[in-house]
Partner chain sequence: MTDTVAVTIQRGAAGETPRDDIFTVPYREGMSLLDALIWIRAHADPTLAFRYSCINANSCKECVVSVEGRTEYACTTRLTGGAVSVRPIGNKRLLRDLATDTVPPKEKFAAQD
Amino acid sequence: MADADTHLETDVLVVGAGGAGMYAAIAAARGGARVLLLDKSLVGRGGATIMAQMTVAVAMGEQAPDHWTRHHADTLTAGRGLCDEVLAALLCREGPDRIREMDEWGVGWTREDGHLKQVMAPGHDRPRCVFVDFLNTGPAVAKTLRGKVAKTDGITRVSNLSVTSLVTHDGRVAGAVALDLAKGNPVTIAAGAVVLAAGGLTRLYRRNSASVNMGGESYALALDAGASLIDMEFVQFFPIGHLAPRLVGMDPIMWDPFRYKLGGRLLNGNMEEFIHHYGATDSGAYTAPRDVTSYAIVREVAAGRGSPHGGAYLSFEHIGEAALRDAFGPVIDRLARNGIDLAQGPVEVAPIAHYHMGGIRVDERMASDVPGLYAAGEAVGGANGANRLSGNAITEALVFGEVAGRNAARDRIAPVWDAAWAEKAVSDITRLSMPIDTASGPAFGILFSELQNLLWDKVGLSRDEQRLTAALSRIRNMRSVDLPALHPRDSGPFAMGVQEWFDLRAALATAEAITVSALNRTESRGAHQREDMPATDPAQAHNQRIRRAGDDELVLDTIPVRRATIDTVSRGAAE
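So, to be clear: I want the structure of only this chain, in the form predicted alone. Can you give it?
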């Protein structure tokens, strides 16, 4: 892995080295491009892919007859009428190719009787999800891609390099400016094309399942470069994040594979099943969509029927100790060390910010509306509409990563650079890196925590005009007053204060985009639930596009949902 110099040049720059970024780098290199793959943490060790536990939705049809158009139909149903149907079709159609390619690279998909084993997941009409292990599919996918990246000629990997700005010239992206975290200096990068694959935004919420680099940087960078975002109001909350008792050293979304394998029962504070009161079924199975389940828990809590810590109970007591141990033996022992005995009592769960359906608006080539700028993975918006179908996230990372890398290599131009184009972005890093003597002024930790609480309380699962308006006012105040007054109190190699300033800048820009979009959608649909507008409005079956006009103002308009004419293969024909 290379160290960063003060100026780099490449054909294709890939920002973010999770699953989508690594696949984009491999695809671009296969297209003959010199690729620079960089990450603000360790290449291949950050992002969301490595944190995923189990399932990857794809119509392989190895154990049960299936067809990608069936997967597509389920994706559109989950998306509540707002999916970009062309992107959704791309995801579902090319998913099998990526799964087979990962198989050739040795990922180790679980097999049964010589076929890839596929399991049922909420929202699917048949068993469709492949996996490596019930708890470690994401780490296996990330490890396989790291190995493939290392063996692919033409890819240069750089860790600890955080992109703070994209650089444009004559309307086209020309490269980027980054902060070298190890040395504390700015680095300029000339690139013939750029792929943004720096993940989602769920770190912006108080309760989240995100890694530290899911703070909305992709969206903020794209906005500042002149690209459009789409449907930023749709933040997905994973309904059964662990709440209580205290759990140390284990993933807060670990109950997902338990429910895939054993079902379990979701109960309110009166120990009653309740999902059927909200238009879905869930008893002893795991079938209710995430948006329905999350909102149902919130409503039960609001009605005074929550669990003691403000969530719901998840019970496996009816399964029996032998079956629990047979399914998750070593994990049962780890739970016991946390004082949890699933055979004897339930745990408490509650929604947790998990994924973002909105993002950078792209075409079927993953090209944004800024020439030379592409997006991949969770940075892309639109494919999943108002609610993502379970299991589509890793599929999306692999498919969109490959498409973005391939097209960035194909459409790249020879990199050109003029230091004047990046003068302001470089000077921002230099200015913030100058040490100061005073400890006065706001502190990053306090401001970032306030933002997380603000979004959780006012722009979270339950929204209304009053709370959204108050949140927007405070976010804009933080952007105009608190951020300029924040000055890093350290400098030099591995001084995190400068990085934190840019983290907060990106977080505030993205938070503003979410809140403006949520205010403008005056209905409830999928993951966007307005207490003051509880009905779904058929007249609002459109996407919302948001762009930056001038240096600061956000402009929002509506655009028709992109439809695709696809004849779904009938269940009988698929068989």
Second form
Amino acid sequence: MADADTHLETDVLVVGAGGAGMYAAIAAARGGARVLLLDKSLVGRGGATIMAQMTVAVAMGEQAPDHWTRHHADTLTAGRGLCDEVLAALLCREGPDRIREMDEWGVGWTREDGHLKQVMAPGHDRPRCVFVDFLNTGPAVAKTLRGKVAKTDGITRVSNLSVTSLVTHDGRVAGAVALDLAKGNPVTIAAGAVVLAAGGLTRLYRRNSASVNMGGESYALALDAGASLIDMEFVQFFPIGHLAPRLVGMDPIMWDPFRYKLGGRLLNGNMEEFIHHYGATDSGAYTAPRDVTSYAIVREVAAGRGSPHGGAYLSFEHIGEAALRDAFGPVIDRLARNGIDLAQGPVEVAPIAHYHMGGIRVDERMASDVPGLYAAGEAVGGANGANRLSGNAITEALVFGEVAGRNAARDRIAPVWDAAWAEKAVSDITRLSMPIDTASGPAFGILFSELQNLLWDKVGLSRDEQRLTAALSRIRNMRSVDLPALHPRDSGPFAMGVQEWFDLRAALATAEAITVSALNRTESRGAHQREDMPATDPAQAHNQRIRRAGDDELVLDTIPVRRATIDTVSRGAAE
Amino acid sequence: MTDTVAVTIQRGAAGETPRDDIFTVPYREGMSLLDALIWIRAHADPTLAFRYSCINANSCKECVVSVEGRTEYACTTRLTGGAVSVRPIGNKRLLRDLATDTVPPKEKFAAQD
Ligand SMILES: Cc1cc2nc3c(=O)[nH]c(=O)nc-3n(C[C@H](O)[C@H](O)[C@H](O)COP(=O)(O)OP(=O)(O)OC[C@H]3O[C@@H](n4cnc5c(N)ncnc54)[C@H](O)[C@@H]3O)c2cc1C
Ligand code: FES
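Please give the other form, namely the form predicted together with its partner chain, since only the form predicted alone has been shown so far.
Now the complete complex, all chains and molecules, led by this one.
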């Protein structure tokens, strides 16, 4: 039998150390649990949280009078009827507490005239979004949480430990198997409860704002453990991702804060404004919802009115050099190092895969369908429905992280373990770590970029039955033929090939879930746009749930959207 | 302007005698050294080890290497065509090729025991 060299034991295992995972670890430790916080990359550095440069939506009421129920109403409107209203309420109601707590921990939210500065963002009815200047929100959030995690007793952090499987026994989660990247060895971990906070999936698309660690592992791990996912068809495309000229060393979605502060003009290849042809307004003020803007750019390009690299122009030329520098200080120099002078010419932008609305199905305690398994952050589905409101994702990560960690600590059992439960997962790592001589067989890089192209072209911004069916058959073929034939070429310390094999396995499982869900939703709604079914069908105002049946097959059904009156939600808060 | 870049990389694991490999990488306007390393792993040598995570954002700070003797981030080092030479940074324990043990001590596995 394949034994792991190293076995660890903990009360609460947190998989993934972004905003959600770090908050979950802090909350679980506050609940008296011993916590093991793992990240395949570096704690607090590997995922989306540290890359987010913009804003966090919360009804603080500091800039203008506000109430969380207003934020909730805007969230539901953006979600096109599909938000899990209870989860959305949790996000909006508890957001302010998390923001104040982070403030006490020294995150440094930007202030003005003695109050938190809150800015307007698309889809919000008033200035609601806090941030850290200049374009430093995510790095500040990540740094603050890293510091707090380090100071919290009871949390053990391990970087470069990548979870490849969750281990279940008698229907309950019992722990996990992980790959120690530095050595290439399997590690087993017994846990009394597990919080899955391994982030989103946007790396699966050719054009994305992702780090290498956003390949859908949360969803694949959850599916394999027996949990259900919902809303997998709703991938959010950020409309104005940077396209050209090549920008190195900056977040590709950093044009959004420029638009919040300065407006800017979005123009087609003929230098004309165009959003108003698609039912929204945008002239100078940045108010058009993300899905409408993405769709409008793609349509303009398809109609032959794109910019040279296949997107739209974004122009700040009318703003003037002084105002630009005033608003963005050092960022202007970073742009100059990339050869970009906004006072002199436009940049090109285009939609880019940015966030996933769908994910693991949880209740208001962040408990999945599998006892002992909790989820948090972008890994969770439901709160944002068919389209996410700008700024809601970091709030979601912090709020859901806290809730998941607190409940995992409360409901944990004493860890129990039998090496036999993990045998298959351990032997996968051992087998892949054996060096082989032959240089034949498929290569990871080629297969992964094929998958990214496939999803971009056929399961992306605009979809139809024919392309979705073709994509599904190729994805299934890659799962049954290419993945088994893929063998890492490297071995030993920092053998990235072993990790890549697991990356591809997770990517294919997640890609299949997206595609099946997209095929089955025969309408257009929010981020899911079917060219062959352009209308929104009121009869499909339900969530789609997807689970594994047996070893391999996915089963899909529909469930009613969870509704909440503000009354029931507030009562729930009292617990 | 050249349309390829010659990237010389110091290879080998800790304890092995280091060797230099030279890769010819297609040049794209504005490309970074990290773009070149990713290209090499995908198309030329799937055993090349190096660290990175955020690719474009310069936020993870994982991709430090020594470029022509200077410590730099691979993702913000622009290639201009011609040639470039890369080694692992010298002040951290070598794992393999360009990957060094940059994990903070308190986040190491050994901290478990
Ligand atoms: C470039 C960019 C900008 C953004 N800007 C904003 C913004 O301004 N406002 C906003 O609200 N939202 C923004 N978002 C979205 C938001 O940042 C994310 O939704 C949120 O940070 C997710 O937090 P998380 O903790 O769930 O995941 P992440 O922060 O992605 O953390 C997940 C962690 O899990 C680790 N991991 C993955 N797989 C494994 C595994 N198998 N084993 C162990 N560890 C694993 C990863 O390495 C990573 O560190 C942005 C996203 C991106 C990509
Ligand atoms: S890859 Fe993240 S800083 Fe270079």
